[in-house]
Each structure stands twice: as C-alpha cells, then as structure tokens.
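One chain comes next, on its own, written as structure tokens: the form predicted alone.
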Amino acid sequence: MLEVRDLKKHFRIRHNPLARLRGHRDHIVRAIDGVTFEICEGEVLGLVGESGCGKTTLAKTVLRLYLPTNGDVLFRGQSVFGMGRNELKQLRREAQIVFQDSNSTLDPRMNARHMLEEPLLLHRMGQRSERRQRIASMMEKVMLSPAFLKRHPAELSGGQRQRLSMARALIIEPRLVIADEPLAGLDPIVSTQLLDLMLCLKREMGLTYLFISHDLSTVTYASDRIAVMYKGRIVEIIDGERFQSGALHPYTRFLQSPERLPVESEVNGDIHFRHGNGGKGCVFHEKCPNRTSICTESSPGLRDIAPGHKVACHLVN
C-alpha cells in the first residue's frame, strides 16, 4: 500500500545577519535522512524512537504536509509528490493522520457534531440525513455517547478528545491511518482501552496503520513489524513477535535496556540534532559501545540478515 524510498527532509536553520557577517554557516537539520520502508495492506507497522528522532516529520512528509528534500513516497503505486489536485484530494480521503495533541487539532469553537460533519462536507459524502447517520454510527464505533455531539473539546477529557480525533479521521473511511503518539499523556487505563479500540476498528474497517510511539511495550503489542528510528534514519526493521528477543542493532538494544539513561540526556541531546561530520559514518557511532573505525567512516545501509529482518550496522552479521 505505502512505499517510502530513500526519503529525506532537511531543514535549514539560519543564523541572524550579524552571525552571517562573521562567517557562521547555517545549520542543516537532517530530520529525515534516507528512510526506506514499505507497509502492506492490512498491516500495522510500528515506528519507535526517542523524542526528536524525526518520527513526526516522517509522518507529515509521507502525507505531503511537508515536501521532501529528496526521495519519494508511493501510495498504491503512485508518487505522492507527483499527484495533481484531484489525486491529492483522493489521497487526503484514503490516508488520514491522528496526532498526539488533540487540543491542537480539534477546533475549540466547534462542537463534536460539526467537527465530524466537516470532513464529510469537504469530500461531498452523503446528503444531510446520510451524514447524520454516519456521524451517529461513528460515535458508536469509538464508544462515545450521542450526548457528546453537542460538546466542545474543552468539555471533554483527554481520552474523549482522542476518541473524537479518531472518529474525525475515520469518518471518511480511509484505508491508511498514521497514528502519531495517539496514546501519549493519557492515563494508563484509558491508554489501554484506546489501543484496544484502535485494533478493533482496524479489523472492523480493514485499516492499515503506521503506529508511531516511543513506548516499546505498546508498539510490541500492537504491531506486525517494528521499525526503529534514530537521528532521521531507520536502523532496524523486525517482526513484532521477535522484537524483544531478536533485535540486534546496538541502539535497539539500548532502547530495550531497563537501566538506560533518560531519553534526551543520553542519546539525542538537542532535539535539533546535527551531524557534525556532515552525516559521515553511522548515526549511532558516537554512543555505540561496539564501534570500530569503519563505523566513523562509512554509513551502513539497511540490509537483510534474516527473512523479515533488516539491520543498518557494520558489525551485525
């Protein structure tokens, strides 16, 4: 269904004019730096990595909310970045995104009914009575009472707002849903209920998910395959069932280690990471306990080491 080919998205961080006069060069942030993967129809691909590794930028670029620096994304065999107006509108219907912060995606001036009806109007789906029926059905699917249709986002709990965000994304019947940290900040019980609801809706509606999270246990539970991202690159892709016991990349093992240091203090540092050597070498070589000279000189590509298992590491056979 979805194929990402050597996708890159770089941002230029400009200095102020005085710094430029003094010869300071602009910084290049390689938010996505050569990402390749595919998602099959009906699959859940989990994408894990720490804050600042480029997961959200990847999600937005895949859906053409950002234009890439290089590379391509194919949806059902067609380039997303080569689509015309009508094709892009169809993509917006077939591929939806659910963001982490429902407060920023739900209009505080609109009640739930109007928020659910808006995408139906944009895509000209159904007459008024049909839209009302579809809204009622979707509210039932996400387990929200019809009484909530009159409420505004500020009158809902965090879990209820996220259910409403899901309903808004699913009401136009997409085929692909990118869920970007949809459970972050929720109470553990609410988070578990919402995850089970997402998987139930996947089976009921025939959905395909790109499930983005930093929570390894959640991703392991939900995903058919898992991709591990670090500093804009995919360093490992492995079947979900083998993730806990069979992962081989040093960074994946670091993530799985229960005694690892806090996220930003140990690995990522500044969320706007830069490659001080211009991107040369493995992205993890500065922190890798197993590094050798080749790790600082050459950037390893993803390669098959077993069926369904890819690793970007010079030292893994």
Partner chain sequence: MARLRQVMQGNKARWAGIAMLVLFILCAMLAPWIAPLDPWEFGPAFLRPSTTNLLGTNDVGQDIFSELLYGARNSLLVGFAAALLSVSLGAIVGLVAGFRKGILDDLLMGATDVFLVMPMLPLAILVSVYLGPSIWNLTLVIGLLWWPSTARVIRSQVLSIRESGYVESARALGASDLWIMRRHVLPNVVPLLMAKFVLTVAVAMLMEASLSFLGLGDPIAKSWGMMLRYAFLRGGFVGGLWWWYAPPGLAIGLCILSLTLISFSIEEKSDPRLKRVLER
The other form holds:
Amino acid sequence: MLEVRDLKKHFRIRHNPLARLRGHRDHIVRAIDGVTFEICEGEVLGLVGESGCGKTTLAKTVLRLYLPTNGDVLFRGQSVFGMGRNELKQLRREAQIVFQDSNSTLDPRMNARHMLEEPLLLHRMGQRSERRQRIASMMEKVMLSPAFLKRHPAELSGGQRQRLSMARALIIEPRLVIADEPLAGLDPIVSTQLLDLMLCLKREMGLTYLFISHDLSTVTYASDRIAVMYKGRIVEIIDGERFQSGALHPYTRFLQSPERLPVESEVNGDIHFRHGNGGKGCVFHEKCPNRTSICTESSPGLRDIAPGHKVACHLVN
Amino acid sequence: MERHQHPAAAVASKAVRYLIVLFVIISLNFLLPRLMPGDPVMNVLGEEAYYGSPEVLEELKAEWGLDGPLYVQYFRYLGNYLKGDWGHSFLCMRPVSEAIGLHLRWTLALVLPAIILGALLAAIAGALAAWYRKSKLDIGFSATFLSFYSMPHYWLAMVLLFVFGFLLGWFPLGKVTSGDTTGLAYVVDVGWHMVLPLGLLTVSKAAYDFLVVRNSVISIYGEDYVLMAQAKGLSQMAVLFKHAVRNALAPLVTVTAIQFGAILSGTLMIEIVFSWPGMGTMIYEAIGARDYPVLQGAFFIIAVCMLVANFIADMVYVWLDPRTR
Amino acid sequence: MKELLKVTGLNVVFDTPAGRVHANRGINLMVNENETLGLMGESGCGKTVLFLSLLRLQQPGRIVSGSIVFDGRDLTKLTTSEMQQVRGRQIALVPQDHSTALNPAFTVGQQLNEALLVRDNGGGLWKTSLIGCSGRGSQAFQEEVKAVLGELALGDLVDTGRLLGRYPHQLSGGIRQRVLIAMALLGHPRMLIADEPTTALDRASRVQTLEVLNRLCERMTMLIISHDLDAIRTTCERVAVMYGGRIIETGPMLSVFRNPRHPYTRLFLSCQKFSRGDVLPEVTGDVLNLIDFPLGCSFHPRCPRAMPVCSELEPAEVHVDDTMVACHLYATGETTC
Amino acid sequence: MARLRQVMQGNKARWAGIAMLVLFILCAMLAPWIAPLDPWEFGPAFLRPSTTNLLGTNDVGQDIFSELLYGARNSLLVGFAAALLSVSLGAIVGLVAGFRKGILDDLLMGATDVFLVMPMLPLAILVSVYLGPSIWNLTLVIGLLWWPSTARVIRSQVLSIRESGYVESARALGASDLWIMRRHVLPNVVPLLMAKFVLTVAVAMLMEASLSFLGLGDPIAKSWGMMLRYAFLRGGFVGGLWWWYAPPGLAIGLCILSLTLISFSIEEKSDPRLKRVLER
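Now that the form predicted alone has been shown, please provide the structure of the form predicted together with its partner chain.
First the chain shown before, then all remaining chains and molecules of the complex.
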C-alpha cells in the first residue's frame, strides 16, 4: 500500500554570512537518512525509537507535509511527491495522520463539532444533515458523549483530546492512518484505553496503521511488524511475534534490556542529538558494546536475515 | 528553521542593520524638503533668503548645495552629513551641529537618569505588585502608574509646576540654574532645578515598565524554577528579587528600547513647560521660526540616539539572557 | 523503625473559577526513617499537590484540615520563616521537569552554590545574593560539589569545573536531572521527594538515574512519585496508590505488586505490563475530575467490580494482612461507616 | 462568592473604560446641542468659572466648557481616523509578510524595522512643518507613520499560527492556504487587531495633542491639544488659571486611560499564557 524508498530529509542549519566568515560552517541535520520500508494493506507497522531519532519527521515527510531531500514514497504505486492537485487531495482523504500532542494540534478557538466538521467540509462530504449524522456516529465510535460537541480543547482531558484527534482523522474514512506517538504523555490506564480503541477501530473500519511510539510494550502489543529506528535510520525490521526473542541488532537489544551504556561526554559541546554521521560508519557505532573496526568505516545496509527480518549490522549473519 | 548565530556575528549584523537605518534617515532628511509642497529652495533656505535679491539667492543656492542635478546634490548632502556639517540655523545664526551640541546634553541629562531610575522603580514596584497580586498594594500601584501612563506628560508638568512651584514654592519655576554659581553650588543648583522634571520623567517611564515587569513576574511566578527556589529554602524576598526579577529584566530591557522614542518625546514636551534648555525647547523655538535645518538636524540626532539605545539594549539583552548567546 | 513523616487527614482545596477543586481528601500517609515510599497514581489524582503541601508550597491551594508531622513537629503549624528552615534542609525536592526547574539565567555552579549558602547561612535575600551570584566560589564549595557529583556518577563523566560554568540550556536532560538531585543533596536533607524522576529522560539517562536513586535509597528517606513501575520496583520498600485525592491502597511493594487488592490498583498495574497476545484490560469511563465528585467511592464509575454500596458510601480504610485498602470489597462489619 | 468577585474585578476596569469612552463619544457627537455657548464667539476674557461659563472663559473670552465639548470632536476624530489608517496598513503588511515568507517578507520587515527605530514625534513634527497646519495633515502623518508596530505584532502572530500544530493538522486534512487563512489565521488575529486598534487610537490622540500643543495643529479648529497650547502660551498657566488648562489635559488623560483599559482587557482575554497564569 505504501512504499518508502531511500527517503532522506536533511535540515540545513544556516548561519549568517558573518558567522560563516568566522568559521561557522552550515551544518546539516540528517533527520531521516535513507529509510526504506513498505506497509501492506491492513497491517500495523510499528515504528520504535527514542525521542529525537527522526520518527516524527518521517511521518510528516511520508505524507508530504515536508518535502524530502531525496528518495520517494509510493502510495498505491503512485509517487506522493509527483502528485497533482487533485491526486494530492485524494491522498489527503485516504491517508491521515494523528499527531502526538493533541494539546497544540487542535485549534483552541474551535469546539469539537467545528473540528469534526472541518474535514468533511474540506472534502465536500455530505449535506448538512448527513454531516451531522456522521459527526454523531464518529463521536460514538470514539466513546465521547454528544455533550462534548460544544466543548473547546481546553475543556477536555488529555485522553479525550486524543480521542477527538482520532475522530477528526477518521471521520473522512481514510485507508491509512499514521499515528505519531498517539499515546505519549497519557496515563497508563488512559493510554491502554486509547490503544484498545485504536485497534477496535482498525478492525471495524479496515484501516492500515503506521504506529509510531517510543514505548516498546505498546508497539509490541499492537504491531504485525516492527521497525526500529536510530538516528534517522532503520536498523531492524522484524515480525511482531519474534520481536521479543528474535531481535538481533545491538540497539534493539539495548532497548529491550535495562543494560547500562556508556554515555557520550555530554558537557563537551555535544549537547544535542546529532543525526547521522555523513554516511561514515554505522550510526550506532559510538555506543555499540561490540563494535569492530569495520563499524566505524562503512555503514551497514538493511539485509535480509530471515524471511520478514531485516537487520542493518555488520556483525549479524 | 532556527538560525544559530555567534554572538559577535549577531552584534555585527545588528550594526549593519543600524547603518542602513542611518542611511535611510539621512536620505529622508534630504528628500523631505524636496518632496514636500512648495519650492525646496524656500524650504531649505527660509523665506527671508528666498525673497531677497536674485544674485544673493544664487550665491546661497550654491553655498547650500541646491544647484546641479539631484543626484549630485544628494551625494554632496550625504558627504556633508557624514562630515558633521548639518546646515546652518537661521534662527540662532550658527551651525546646526553646534546648536544641537549645546542642547543635547541637557536633554540627555534628563533622559538617562530617568531611564535608569524609572527601570529601578518599576522593577521593585512591579515585582511587589506581582507577588502580592490582587492585594491593595497591587491595586494601588497599578492605578497610580496607569494614571501616570495615561496623562499627557507636558500637562502633568504644568500641574506639578503649579502645585510645587506656584502654590508651595518648593521648587523653581523652570530653567536649569538660578544664576551665577560655580563648583558644588552649581551642581546643587542644577540638581534642585532637576527635581521636578526628572521626577516626572522617572515616574512616567516607570509607569509602562511597571506593567511589563508585573506581567512578566506573574508569568515567571508560574515557572518551575521559582517553585524550586522556594523548595530550596530561599526566603520569599530572595525568590522574588533574585530569581523572578532577574528573569524579568530581559523583557524590561526590550521594552526600554522600544519605548525610548516615547520617553524622549515626553522629555522634549516637558522641557518646553520647564523652560529646560534641551532639544525640546530648541525644537519648539525652531517650529515657531520655521527653522528647517535645525528641525532636520534634531530629527537626525534623535534618530541616532535611538539607534544607539537600541544597539545597547540588544547587547544588554544578550548579556542578560544566556540562552541567546 | 522510627516514623519520620506522618500525614493525617490532610485536606487541600483550590478555589478556581470553575469551582472548588478537592485535590487532597483526607490523606493518611506515613514514611519511616530510611525507608523509601513510592507514590503511584495517574496525573490529576492529587499527588503533586500532596508533596507540595508537605513543603507548604501548595499555593494557591489551602490546607483545610489535617496535620503533617515531620520529625515530631507539625508542619502545618509552623510560621513561614520556620517553614523556610524545613525546605531544602529537612525536606528537599527533586522536581519532575528538569528542563524548566533550573533558572535559565544562572549557571549550574551559581545555583548549586545557592543551595549551599541556604544550608549554611539561611535563605535571606542578602545572604544568598551578594555572595551567591558571584561565581563559583571557594575551594570548599568546589570540593563539596565534586563529592556530591561523584556520588551521582557525574564526577568521572564530566569535568566539574566546566559543568559549573555552564548554563542549564547547554546541558542534556540526563545531566540536568542529576544536577537537580545534587542540588537537593547539598542541603543535607533528612528526606528527599523525587517527583517523576525518570519520565522525561531518554533511555540511557533513565537507567543511570535509576541507579543513582537506588544507591541513595540505601541511606536516605525518600518519597518517590512515579508511574514508572520499574522505578518503583527498584527503589521502594512500600508503595501507596492514590486516586481521586485519596490514598486507596498502601502496603509493602512486593505485596501490592504481586497481589493488588484495590480494583484500581489492579487496573493500574495491568495496564502497564501486558504483553503480546494478552487481552487488554477493559477500561470504561473517563478520568475523574476533582470538582464534581461522584457520590460514594470516587472510582465506582470506572470500577469493574462496583457494587450498589459503592455509589452511596465512601469506603473506609481497611487493613487486610499487611496492606491498607479503601474499598468496600474488603469492608468488615466494624469498619463500615 | 469569591469567584464572582474575581470575575467582577476583572471586568470592572473594562466596563469603566467603555463607559468613559462612550461618554466622551457622546459629548463629541452631541456637542452642538449640549454646549451652552458658541466656543468661537468672543466675549469678556479671563472670567472665572460661574453658572454661565461653567469653566470660565479664555484670553479672548470664549467659553472654555463649550470649547472642551467641541474639542472632543476633533481629538476623537483624529484619533480614530489615524488609528484606522495605521492599523489597516499594519494589518495588511503583517498578514502579507507573515503569510508569504521569503523575499517579500524580508523586504517588508526590513522597512518595518527601519520605521520602528525612527523617532516618531520629531519626524511627525518635521513633516507637519512642511505640510502646514491642518487636521487632515495631522491624521495622515500619524496614520502613515504608525503602522510598523502593528505590522510587527500581526506578522509574528501569523507566523506562530502558521507553525502551530493545528495548522499542520488542517494541512494534513487537505486544507489550502486560503482555507487556513480564513478558518484558522484570521480568527486568531482579530482580537489582537482590536487591541492594537484601541491602543493606536490612544497613541494618535496623544500625538495629535502634542503636535497641536507645539503649534502644528489648525489654529482655528477646537481640539484639546490646541486649548492646552493657548492656555500655556497666553498666560493661563503663568496666571494660575487652572480651570483653563486642567480640563483639556484631564480629558485627554481620561480618554487615553479608558482606551488603555479596554485594550488591556482584550489582550488579557486573548492571551492564553496570561490567562493560564491568572487561573492558576
């Protein structure tokens, strides 16, 4: 359904001319640095990685909210970036995104009804009465009582807001939903409830998910396949069932176990998470417990290890 | 996308921007008399010269750079301005730069202390009002400063003069000194003359700053580090004046820069009421006599003052807020 | 074991434009000397207000009734200046959000120095500002800070001198978090309150912070507020569960984790440790808001085992084995009222 | 109860401001009907306040109270007209610059920066001197010089809305630029524009008064600034005739106070940060 081919998104941190004269080079943040994967109709692909690894950029680039530096995304075989006006409109209908922070992604001046009506108006779906009906049934699906229709985002709890965000994305009946950390910042009980709801809606509406999270347990629970991302690259893709026991990449194993890792000397300037390393060496080599000389020199590509299992590591056979 | 800048580069790029502004101001000064209705020659030279004999007029035109094509005039003008030759005042019969030099210091003598004292007053009052929010103290401060903020400065100057000068006779009715004094006596005399205008300016300047400080302290009050400072065991006053006010200073500096024009204008106006021999009085007299070169020179020098103030504010801001470094 | 902190019947309310918020309703809590107590509960259940009340920093909330006895003194009866003596020097706080808890205008060194000055000279404006602002100070200060940072596994990791000259925004989250712990420790407090010490951190820093806390809890009294089960499991001897402004279950950590009694505790724990293939726990209803309480037990609208009595009577605290539960399921004749 | 009082307190200032402003506007509109005398008619000079001349007369015997009522007309007119001009200009520049990033934005903001550091009063004096004294020239000068601060504020607001999560989410739903402008940007900018307008009216009135006081207003037209000028110039001030110069100054001050109160209350309502703090 969705094919991502060698997608790259680099942000250029610009300095002004004077700073450049003083030796400040423009540097490039490689937020996503060559990502390839595909999502099949009806599956849930989980994407895990720590905050700052490029997950959100990936989600936005896939849906053409950012233009990529390189690479292509095919939606049903058609290039997302080559789409014309009408095709793009169709894409916006069929592929939706639920953002991480429902607090800022809902317009503070709109109430729930207006927010749910906006997508319908944008895609010219239904007459007034039909829209009303759709809104009511969507509210029911996400377990919000009709009393909430008049409320503004500030008057809703975090869980309710996130459910409203879901409703807003789903009301135009998309096929693919990219959920960017939908459970982040929610309490365990609320997030479990929302996870349950998301999976219910998937079955009910026949959706395909790209489920992005930093929380291993929810991703493991919900996903058919899991992709692990580190510093703008996918280091491992594996079936959800084999994830717990069969993961091979050292970074995935680090995520799974509470082992201690050496931390880079943080006070010496390198404060922010630098993405990628210009293609030299494996992205994980600085922290990898079992690196060898080849790891610092060449960057490993994703290789098939077993059916449905790809790893980007020199040391895995 | 965020742009990261080296502090020195930031300062340098600011400096470049200000140079451009300076250039625009000089150009504006050049263009205004030529664009405005009426003959530019008359606009620049004044009526007396204009209606004099034709030969003298030609001579004056050449002397004043009004002959030749416009672009030649322009470059000559630009060169003169940068050299410090800003024209000749018809009213007091001397170079504009000299007249301005005489008056500017008296204006600065009022403005600079007023800014510093006003900021201090505002910082203390604003912080206290924010801390005891919605108390009588807060309401009292807010009402007082708001009234001062709203009333025209020169009108307040008249009222003050009437009350403290005429009725009570505590302070002199204007001017800088009462007569021939030297040394310490002179300083004391000037100080005595300064009390009313300076006090008025200080409170006016503090009026707006007060609202700014109060608002920023209130919002800082909600920050975690203030809670943390309290949890550390600092006293209320230490939390307020060390942590909260320290972080309210940066917005205060920004506001001072933005308001510098207003405070300067306020000073110009009250100088007239207090017969204070500063730029305001000079401008007032020049308006009456349609002394265009003086008005243009005054506009130029005040603009330069504002640029300098903005530049200083930028640097102080960087110094105050480590996050901008 | 000696009791260090005992909270009895604490009620805290906030008056907001939307109505009166009952943030804490009759909290009973006890922490022994050298014990670590974990406090769990969802956001909005009143746990933040509870620990702020322990330091009397709950403004604009008001302590309506109840007592907070710390080391034999009732904190609710102390004057403001006496309370200042308690803060930092008796009870210290490690706040939740390391990115906002340090003042952006001062260097790390100045802020650590301030903690020391408060401990030695008191928290007055002059005593802390005149010397406190002026740089990194004396040899003794350097030594002491070095020792504390060493204890937090920061000593070998970073150059202390450079760290002290840095501003908070120049540091990574993990380092900031440990600077905050160091700041709390410099006051030599008898008890440490850590609010969600591991939530806002990346994985590596989280592991390290847990190690640090684990070491600290051997020698200190601590109150750790978290819904990170790993954090509670590795550090706490006892846990308390909070819901709707009340403590609904307390007991030894292992006993509560293995055999949760209150339906809410069960739900809370099961929502965090499900694995692939499990059926997700059924959750109905919404988060409680602390203004309009349901009659009876505040959990009954979401409770899978609610009984008729639950919507009528507020359950009393009942002791079952070594744990205390506030639930009608465990009520025996003599304690219902 | 405490809550009610709180709400009242927040609104009290605004209602006081609105009431005062309405009173002034009524005075201005009804001046010909409520003014007891013709303010241009000469009579006995320097009369003290009495029942016929409520505030006495000036140096040429014109009734000060009637002058005050008629003065409100010009002062308010200049204020509102100049503010309308400058806020419209500023709003257009700000919206365009904020919405069309790139070279146009750079140019517009460059111009705004230049204007922002220019001393307005001296420039206004200079232009007025060249243009000659007239109410309309004053309005034009103030209106054309005062747009940059509005442009700045509007642009930064538009920029922050554009970068906000909810605009991104609308974009993901397929919204066009025009849609986002209409449905998300404008509704969030309007309260700010209102606050700015009210504040600019105050600034323009003060400016008008100052320029008139300096002798750059129309000498025949009645305005509060002109009244202050004559009171100062023709011995009302030196002679201790407080009823001459006190009322116009007070009128200007109260008018500005009322406008300031109104603009603060609009700003407070629309600034969620301040609101959050207030609700803590």
